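Presented as structure tokens, the chain that follows is alone, the form predicted on its own.
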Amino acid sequence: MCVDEEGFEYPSVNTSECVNCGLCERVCPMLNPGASKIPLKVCAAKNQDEGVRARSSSGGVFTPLAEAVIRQNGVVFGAAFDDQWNVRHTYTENEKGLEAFRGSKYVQSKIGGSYLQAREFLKQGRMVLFSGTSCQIAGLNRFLGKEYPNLVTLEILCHGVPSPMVWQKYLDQKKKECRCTGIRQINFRDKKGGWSDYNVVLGFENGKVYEKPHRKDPYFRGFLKNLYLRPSCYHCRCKNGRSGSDLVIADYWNIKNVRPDFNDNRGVSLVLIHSEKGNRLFHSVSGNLNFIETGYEECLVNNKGFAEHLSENRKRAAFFKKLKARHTKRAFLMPFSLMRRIKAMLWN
């Protein structure tokens, strides 16, 4: 895997070793998209454990699903921060390990060897819950090449993935601002002020805390405005049920209009059930949830992540051009310059 000038990783083929079997092309979900599917059932759900819901980005549905799998001697895969606050896919075999997977992480997750690990667990007959974005689920399904009755795939509705390089530059700025080299906590979706008005919170080892409403935080604003997403995200071919996932979870933003009585501004999850396997797992934990069924068209409102294509920000090319020029000129990009550039492009 090689990093390009925008900070994204891409596979590089060793032509001296390649035997031209074509397998990499046959399993690529971008080259071989699945068919669009309408879900079997659509639900709005909230975890009855208010502590779990408070620590979750929306309604806290992931936790009981994952706990149910682990209690069957299963394995759960998800995205977690590493020591450098990059995001990587890993797995846990116990409930304590689920804490690292909880909460949204608006950075591209590195799959690493998780597909191989998941296949090994499946071959051992253990139940596997694999959570990831639509393209990661599609990639897993095509990699496995066959149906496993002991696999449940959980798609996290995705807006797109920002550049890991931009993410690290953002962290560099915040550490410089707080005069601290270590970060002890990152929460993209702090809900102390409510689910709909969440804050970005960074806690530093020197005790200082950075807290900003998500729409006023430069990194988050650049993410929402599609300024530095991975190029393939603007042409995603894995959404609208094409990933082949058993379940999809997201924020049910339109619940305030669909069922205002169900919305308490502490988080409501949207659950799309695409298969009987997904339906069985969801209903096995329904005793831990407050949930209602709703219509499919209703849930699409205010959830742009369902769209097949995001609109590329017209300033994207200029942003990376300036970033590259700055990098070449000074050997590195000053963090303050990066944030000023985002603000200049998106606030003016």
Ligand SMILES: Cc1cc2nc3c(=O)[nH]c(=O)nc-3n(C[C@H](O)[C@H](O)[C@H](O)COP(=O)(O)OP(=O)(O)OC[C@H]3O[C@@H](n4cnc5c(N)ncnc54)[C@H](O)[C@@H]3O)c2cc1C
Second form
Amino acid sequence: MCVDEEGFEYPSVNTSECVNCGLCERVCPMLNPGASKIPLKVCAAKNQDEGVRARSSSGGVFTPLAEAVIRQNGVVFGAAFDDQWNVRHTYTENEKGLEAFRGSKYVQSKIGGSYLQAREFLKQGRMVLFSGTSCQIAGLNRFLGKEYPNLVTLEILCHGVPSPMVWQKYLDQKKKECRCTGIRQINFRDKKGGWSDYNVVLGFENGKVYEKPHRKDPYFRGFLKNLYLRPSCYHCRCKNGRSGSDLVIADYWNIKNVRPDFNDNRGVSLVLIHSEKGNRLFHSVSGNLNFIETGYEECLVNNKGFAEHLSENRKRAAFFKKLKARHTKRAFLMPFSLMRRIKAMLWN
Ligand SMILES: Cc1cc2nc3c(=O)[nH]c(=O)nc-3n(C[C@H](O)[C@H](O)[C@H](O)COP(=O)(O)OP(=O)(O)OC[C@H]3O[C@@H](n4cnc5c(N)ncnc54)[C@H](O)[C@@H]3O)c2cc1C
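In place of the form predicted on its own, the structure of the form predicted together with the named molecule is requested.
So here's everything in the complex, that chain up top.
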């Protein structure tokens, strides 16, 4: 995999060893999209454990699903921060390891060797829960090329993934502002102000804390306004059932209109059940959840994550041009001052 100038990884073919079998193109979900599907069932759900729900981005449904798999001697794959605060896919075989997966990280995670590792566990007969964005699940299913009864795929509904390079530049800037190179905690979705008015929080080793409402944080604003998503995210071909996932989890933003009595502003998960396998896993943990069934059309409202076509921010090219042009101290300051300048455009 090679990193391009925008910070995204792409596969590179070693032409001296390539035998032209065409398999890489046949498994690419962007070149061969699946058909869209309506879910079998739609639920709004809240984890009954308020501590876990508070530490999760939505209603905290991921944790009990993953714990159920671990209890069956299974393996759970998910996205975690590494020691440099990059986001990588990895796996855990115990409940303690699930903590690193909890909470959304709004950066593209590196899939690394996780497809190969998952296939090894599947061949050994271990149960595997693989969680990832729509394209990561589509990629896994095509890579495996066959159904495994011991695999459950958990799709994280995804508006689009920001560039890992922009993320690192943002962290560099925050480290400078807080005069500390050591970060000890990052939370994109701190719910102290409520589920809908979450804050971005960075905790530093010198005790300083950066805390901003997400709408005022430059990185989050740029993410929500499609300034530096991966180019393929603007025309995603893996959402809306196309990935072949068993379950999809998301924020149920429209619950406030659908069932206001169910919304306590501490987080409500949207769960889309696409298969009998997914249905069995979800119902096996229903004792840990408060949940209700709702219609499909109403869950799509107020959620950009379902959009297959996102409009690219018209400042995207200028943003990356500035980022590329500078390699000095101002290299990371410029793009964010650019973001400040386009603030009015972004939020009007
Ligand atoms: C980049 C991104 C964009 C999203 N966009 C939307 C959206 O537009 N609309 C919407 O309703 N929901 C969106 N979500 C999903 C939402 O933020 C929650 O992750 C989801 O509802 C699960 O919440 P939870 O409370 O059940 O569990 P949590 O504990 O909060 O979620 C943990 C799960 O998220 C996975 N995860 C975390 N970061 C990543 C990552 N970078 N890549 C892959 N998997 C990751 C973990 O592996 C784990 O499976 C997005 C998530 C990500 C990562």
